[in-house]
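A lone chain, given as structure tokens: the form predicted on its own.
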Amino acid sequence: MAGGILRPPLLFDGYVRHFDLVVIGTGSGNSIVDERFADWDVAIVEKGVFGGTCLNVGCIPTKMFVHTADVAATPAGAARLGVDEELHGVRWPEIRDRIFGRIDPIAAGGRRWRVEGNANVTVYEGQARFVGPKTLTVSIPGASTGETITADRFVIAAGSRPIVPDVAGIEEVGFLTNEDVMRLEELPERMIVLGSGFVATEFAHVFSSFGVDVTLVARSGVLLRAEDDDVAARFTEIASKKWDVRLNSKAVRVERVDGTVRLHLETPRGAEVVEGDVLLAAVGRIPNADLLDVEATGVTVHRDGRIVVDDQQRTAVDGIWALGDVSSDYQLKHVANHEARIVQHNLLHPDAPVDADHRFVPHGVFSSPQIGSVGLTERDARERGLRYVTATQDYADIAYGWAMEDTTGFAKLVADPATGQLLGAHIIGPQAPTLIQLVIQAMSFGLDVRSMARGQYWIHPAMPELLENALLKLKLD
């Protein structure tokens, strides 16, 4: 047989096919099955589009939009450098189609490769649900009943989905999420963004840079509240000058009046109403474990819906692993990829398993300004009762910061004064997610502050001097 098998909607009552391995989800889970599994009988189950969240509706297309937005936003800051620039407009259909003209063929190619290129892989396209111990039923569109399969081993990599906010009338009025906002037919004049995390702030940056009037509604008193307090405060200050930011605001009801979306808020200032043409809900994501009925196979979940796994990504059931958003504390693609490699190794080498390494998990926020972070915030260190020191370095006080005329960005380091080990680092400003990699490497390989600062050359006058100067400011024992 030249290729794999795509199960058609032709089912046989009572027929149960058994596999060596079933992988549920084609995001990071799709990378597990390579040539080393050639003698395994494998099934891959996907309910949506091949490639998962990151490829189709997450990291990759959003950053393609972000880069375009950064270009669109350049004229607004050019005057302070003595350059007169104007933005004459953006061609939204061209922006959108350039991005998905690249993304969609990759997703289709990934599906085609699995269906046609792997003789030992059977692809099931439909919603999967466990109906018993290591027993899965896949509801295939167009079929009246589901097909049941079993396996010795399962990998649950089913990802997550956007949370539907608890706001009266939201289902009737209609709302957008990250899964459809990037494919709008045309740009709205006004957009309400409900949320204050990285998804909300990244899309606020994108659409405001394209000329959309953005109102951002946050329940908390600060945007990006999971960041270091100083970083979150600075970001909120900057964002409030660009967008209509409503802090400490609870959305209670939404309605559409004469085509206008009207979102009713409860705030310390009293009742308020904000208006827009569209409503983007970006209040978080929920693991897809509930859609799979994982309890039916004995898999346990946390109170927040995440599947419980150990350091080797094993669930409570022998022979069932989970990875990525469906089980992880971190809804991050680089974490899911790492966990997929751990599961892959442990499937192939059951007598020599390895543990996942979640010691220093970094993240980036690609809004404006950008943020890069790894390790403990000062708040974390204080709450844990740790002895620590901090140091802050402004972009404005390094030579390349002068070149950019950046007056708001900074790096903040948190370190153990006794050992000189970095506990955390937090950067807000240009290329922050790139700069933070220097700290990730130092923390991951145990490089202390003194060795990092003085044990290597730092190119002058490049941006990494931001970190060099911050390291030299730390007051160690």
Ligand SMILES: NC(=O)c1ccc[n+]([C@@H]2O[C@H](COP(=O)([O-])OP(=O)(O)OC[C@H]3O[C@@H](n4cnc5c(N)ncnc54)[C@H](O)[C@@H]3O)[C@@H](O)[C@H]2O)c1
Contents of the next structure:
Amino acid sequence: MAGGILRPPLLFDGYVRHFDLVVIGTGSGNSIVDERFADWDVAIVEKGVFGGTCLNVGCIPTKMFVHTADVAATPAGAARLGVDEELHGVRWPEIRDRIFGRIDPIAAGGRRWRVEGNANVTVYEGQARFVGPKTLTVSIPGASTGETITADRFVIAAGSRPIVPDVAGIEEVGFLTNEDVMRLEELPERMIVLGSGFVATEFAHVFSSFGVDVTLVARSGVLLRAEDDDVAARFTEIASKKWDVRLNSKAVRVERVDGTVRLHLETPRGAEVVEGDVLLAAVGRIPNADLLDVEATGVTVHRDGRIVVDDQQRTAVDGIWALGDVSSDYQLKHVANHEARIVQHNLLHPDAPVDADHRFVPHGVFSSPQIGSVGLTERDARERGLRYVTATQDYADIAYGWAMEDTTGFAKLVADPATGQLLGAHIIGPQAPTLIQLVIQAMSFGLDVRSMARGQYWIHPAMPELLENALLKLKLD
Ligand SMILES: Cc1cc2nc3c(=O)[nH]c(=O)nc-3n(C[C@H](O)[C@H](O)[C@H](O)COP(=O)(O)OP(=O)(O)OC[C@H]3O[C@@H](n4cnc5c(N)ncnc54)[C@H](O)[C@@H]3O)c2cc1C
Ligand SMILES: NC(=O)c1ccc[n+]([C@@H]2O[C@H](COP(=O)([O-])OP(=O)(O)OC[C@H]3O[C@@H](n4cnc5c(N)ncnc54)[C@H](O)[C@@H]3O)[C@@H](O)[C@H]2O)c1
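Now that the form predicted on its own has been shown, please provide the structure of the form predicted in complex with the named molecule.
First the chain shown before, then all remaining chains and molecules of the complex.
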């Protein structure tokens, strides 16, 4: 391949192998190298399990647990429909093994395919670290020295890891994260969940539906505080009826006494202690750029540790791209995948590069109730000084909501009254992450509110009538 090859000084045992392209991380980064790269000499470096966070310890297993939890939780909602159901129990080892019995072979198959099936790809299984310009060492477990490799091009797709909460005693007491909580040997009786974001609320739903007593400790006054205020308030209200929710609580110290985890809290109500058998830390994720020493190759990072990239996913160094959790504003799989497609295109077509599109990034929270969201919240619109209107439609006032006897869900739309364009949409209730897709489509293709509401049929009496009604309520100019 053509290209400005930079040969670094020889390191370690003196052998430095040079590649056309090195990809660090096999989450979304793994999808870049396809048959179009057949004449490229490529290295892929992975320190953990092939497939990364989403496949192994993130989106996919959590949603498989969530669906199972939804099924376990049906008796609680059936009585109001006149159906008496009883949950006799959940077979945790069977649930766990069914889920990972499907996932683990996919990860192993992905690895096998790369190692055995790709003649032009060399897989390095170890921890990568930059030691100079476009120069990487890979520490291979069990080997005394690392291997050094160089390349014309690098893609940094190294993801993020759970933040260890700053709580005295936490290392000694021990804690779980998303990396191990789904593989527990047995279900605990009581779980303390520290955090109030996506991971905390999804696992609280899973484990409480399986019969675990959940105590959720939130630093803020509301759960899921990044959501639209109305959605966060409704979620907090519902969650507080199911779980022992401690709001405005700062965890300061943890200890284990006779096998019980005791978490000490500072709250406006005074000092409190919550107890459990295990502690799950879910207080956010930190990008893995620090462990990669990216500054050694000249790549710059934001104050929060994310790699700085431009619209084309280029870092500060020519020939080095970054994508996904290691650099993105959004720690979401669909964003990492989108950015991987942008990097892939820009590697293959350097003369016709394209930009990533972060205009309308949606997300779903797969707790109970579920949440789907895209675009600006009302708070965002207010803080930006925009002129906006909102409309809210309850599930309780549409036919399918009657069928479900839903009394808490709603859709809230934020729109520009002058242009009729939607600015944001927020749904809390059954199938919210599915329903929101209609709005994502409308916003992505510039469909205005009136055309969306009246330019198409809406199946009666299906759930999307929630959005039809919300659209019709918007007071446009
Ligand atoms: C519990 C949980 C649930 C989630 N659920 C959802 C969801 O429902 N929907 C959604 O959109 N998103 C979800 N996410 C977020 C999603 O998983 C991530 O945004 C996505 O996986 C990021 O992909 P990535 O390719 O950037 O990183 P990763 O998938 O994390 O891949 C990075 C890879 O790089 C490897 N690596 C890191 N450092 C090095 C190094 N120095 N040397 C070699 N290899 C290295 C890692 O081992 C890893 O395999 C969830 C996250 C969690 C934790
Ligand atoms: N359904 C999904 O798409 C999904 C599911 C899980 C995770 N994710 C992604 O993974 C990321 C990480 O998830 P997460 O839930 O760990 O992070 P998060 O940023 O969603 O939430 C972390 C929460 O913990 C709180 N917190 C921080 N420090 C704390 C402390 N010391 N004590 C108590 N609370 C504290 C924060 O205020 C915040 O509310 C998410 O931002 C999301 O992008 C997505």
